[in-house]
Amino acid sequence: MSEDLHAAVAAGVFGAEENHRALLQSVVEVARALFRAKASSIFLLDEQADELVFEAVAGEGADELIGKRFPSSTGIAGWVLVTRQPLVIEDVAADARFGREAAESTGYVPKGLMAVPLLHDERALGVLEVLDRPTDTRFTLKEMDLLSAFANQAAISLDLLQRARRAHAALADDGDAALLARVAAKLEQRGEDDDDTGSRDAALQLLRALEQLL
C-alpha cells in the first residue's frame, strides 16, 4: 500500500480517476477524427486477469465495449501487445493472427487497421487501435509517428489511471490510509491552488514521516 499511495500522491492521481479515463476519451475520438476512421479503441492489461479490457472506444461499438475483456493474447492487439511492435494490416481478414470470434463478439468485425502498443517506463500497459480507414488513404509513416504520438499520451494515462485504482484499493481495507489519504488529497489540491513548492514539499515529507507512523 505505501509504494501506491506514495506513487498516487507524487503523480496527482489521487481521486482523478474520471478525469484520466476522460482524457482516454479524447485521445481516441481525437484518433478517429484526424484518420477518419470507423472506429478507435484504448485497451488495458489488467496484468492479474491477464486480460485486455476496453477502457475507451470512439465510433463503432462506443456505447456497449467499455469494460468487455477477452484474453491478453487473442488476435492482432494481443500480438501488438506481446511484441511491442506497431502494426498497420489493410486486410484483418487475410492475416493468421486476426481473431474473429474475438471480433464477432463486439459486433463489429473491421476490415482493416492500424495498431500500436501504448509502453511506459518498459512496461506493456495495453494497446491503441485505429479501425477501418478510408479505402482510398494509404498509410505513410508520418501517420505512424502521429498514431505513435497519440499512443504516448493514452500510455501517460493509462499508467496513472492504474496508480490511481490501485490506491482506491488499497485504501478501501485501511482506515489509516484514508486518512493519510485526505491529506493527500488536501495537498494535491493545494499544489493545484498556489505556486509554493517548497511549502507543499515539506508538507509531503510530512505526510511519508505520518504513513511510516500509522
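Residue numbers count along the first chain shown, from 1. Since this is a predicted model, take the numbers as computed values, not measurements. Rigid core here is just the name for the largest C-alpha set that superposes within 1.5 Å across the two forms. Compared with the form predicted in complex with the partner chain:
Once both forms are fitted on their core, a CA shift of 2 Å or more is seen for Thr137 between these two forms.
Once the rigid core is overlaid between these two forms, Leu161 counts among the residues whose Cα shifts by 2 Å or more.
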Given for the second form:
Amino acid sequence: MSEDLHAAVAAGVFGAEENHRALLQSVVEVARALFRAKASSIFLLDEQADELVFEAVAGEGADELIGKRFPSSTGIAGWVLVTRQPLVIEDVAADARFGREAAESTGYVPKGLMAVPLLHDERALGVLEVLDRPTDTRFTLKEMDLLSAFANQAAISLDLLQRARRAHAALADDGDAALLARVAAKLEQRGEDDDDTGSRDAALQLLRALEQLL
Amino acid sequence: MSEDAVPQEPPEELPAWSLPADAVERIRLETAWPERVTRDWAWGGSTGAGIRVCILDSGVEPGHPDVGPVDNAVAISIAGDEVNVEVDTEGDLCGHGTACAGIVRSLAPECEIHSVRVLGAGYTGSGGILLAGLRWAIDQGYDVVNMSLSTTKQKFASMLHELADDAYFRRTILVASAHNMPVESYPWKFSSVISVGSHELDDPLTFFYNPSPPVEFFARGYELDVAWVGGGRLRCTGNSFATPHIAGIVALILAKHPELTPFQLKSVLHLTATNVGGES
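Structure of the form predicted in complex with the partner chain, given the form predicted alone:
All chains and molecules follow, beginning with the one already shown.
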C-alpha cells in the first residue's frame, strides 16, 4: 500500500495515461528503426487477467489488433514472457501453424522475428518483438545483445509509467491515496501561481504539523 | 551394551562426513582417469543409451521425426496447495520443448527423452509450477534435466537454490540457459548447475569453457534448424537452444561413465571444451 501511496502522490503532478501510450509507441518506433525492421510490436502483461495485450505496433501490422488479448504462457510471446528467454526465429513462413500464429498476433506473416522479454527487477512486464530485419545483413548474436539492452531501457521506463498509471487508477476512487494525491496536485498548482504563495506556505506548515502529529 | 554390538565402521549407506585412515580404500574411485582426458575417452562410441534426459519446458510433440520416442510426458499443475502431475496429452504448447528434445536426440540418439511440462497454464503461478516440476524431476532421479528457462521472482530463488543443490548431491545434472539480460534470474547462476550461453559457430560439438563465469559454457545456439510443432522445423537462435547441446553431450558422457558425479562431469566438460583440450 505504501508504494501505491507514494506513487499516488507522484501521480498528482504527473500526467500518466498519455505518456504511457506515447512511450509504448516510441519503444516500437525506435526498435523498428534500430534494426531497420519492417515492423515492431509490444505486448504487455495484464496481471489481473493473466493475459498478454497487444499494445502498440510500428510499421507493417494492423492497428486494429491493438487491445487484442493472448494467452500469457503459450505461443512465442507467452514462452518468452514466462521463461524470460529471448528468442530469434527465421523462416517463419515455412511452418504453417507458426505462420498462422504470427499472423494472428501481428496482422501479417513475417519471415522472421526477434522476441525479447521486458524485465524490470523481479517483474516480467511484457514482450517486445522485432519483425523482419533486412535480409542483406547477417543476423548476429551482438544484435541480440543490443535488443536485450534496448528492452532493458524500455522496461525501466515502462515500469515507472505503469506505477503512475496504477496511481491514476487509485486517484479515481475515494481512498486515502486519492486524497493525498489531490493535496499534492493542489500544492503543485499553487506553487506555479506566484500570487498564491501565501496560501501554499500556510498549507505546507499545516502538513508539517500533521506529519509531526502522525 | 556388549562390545560387538558397537559397529566398527558406519554402514556403507551412511554419508561419510570424515575419512578415517582405514577407510581410504573404500572411496577408491571407479574411474581410471587417463593421463589426458580426451573427447574420445569422454564420449567416444557413446549413443547416450540408458541415460534419462528430462526436458522441463512447454511439452514435447509426440512422434516428431526429429525427436523420436518420448518415454514419458507429464504436465505439472497446482490447485491450491496441491501439486498435480498428470499424463500430458496436449503435446507441445509452443514448440520450444520439441526443439530442445530434437537437439538432445541429434547428439544422443539412444537416450531416453522425458517431457515435464511446466509452461502453458498462464503467467501467474508459473514460478510455483516450475519449482514443483523441477522437484518432481529430481525425485524421478533423471540423469539430466534441460532447463531452457529461468525465473526472476526473488521468492523462488532460495527454494530453487536448495533444489539445485539437492540435484547436485543426488547426481542429477541440471543444465540451465544463461540470461543475457541485466536482471537477476535463476537457476542458471547457481554453481551447482551447468549454465550455458551461445556461440555463433556451426558445429554442434563445439563448446567453450568461459574463464569469466557466471556463464560457464558456450554452445551452439545460433541459426540452427530445430524441430518445431506440426512435425516441421524452424531456424532459431537463442541460449535456450545452446542449453540442450550441452545436455546432449552430458548424456553421451554419462552413458559411457555413469559413475561420474556432477563435480567430475563438469571437470570432464572443462577438459574437453574446444578452447581447453577438446579437439572437435
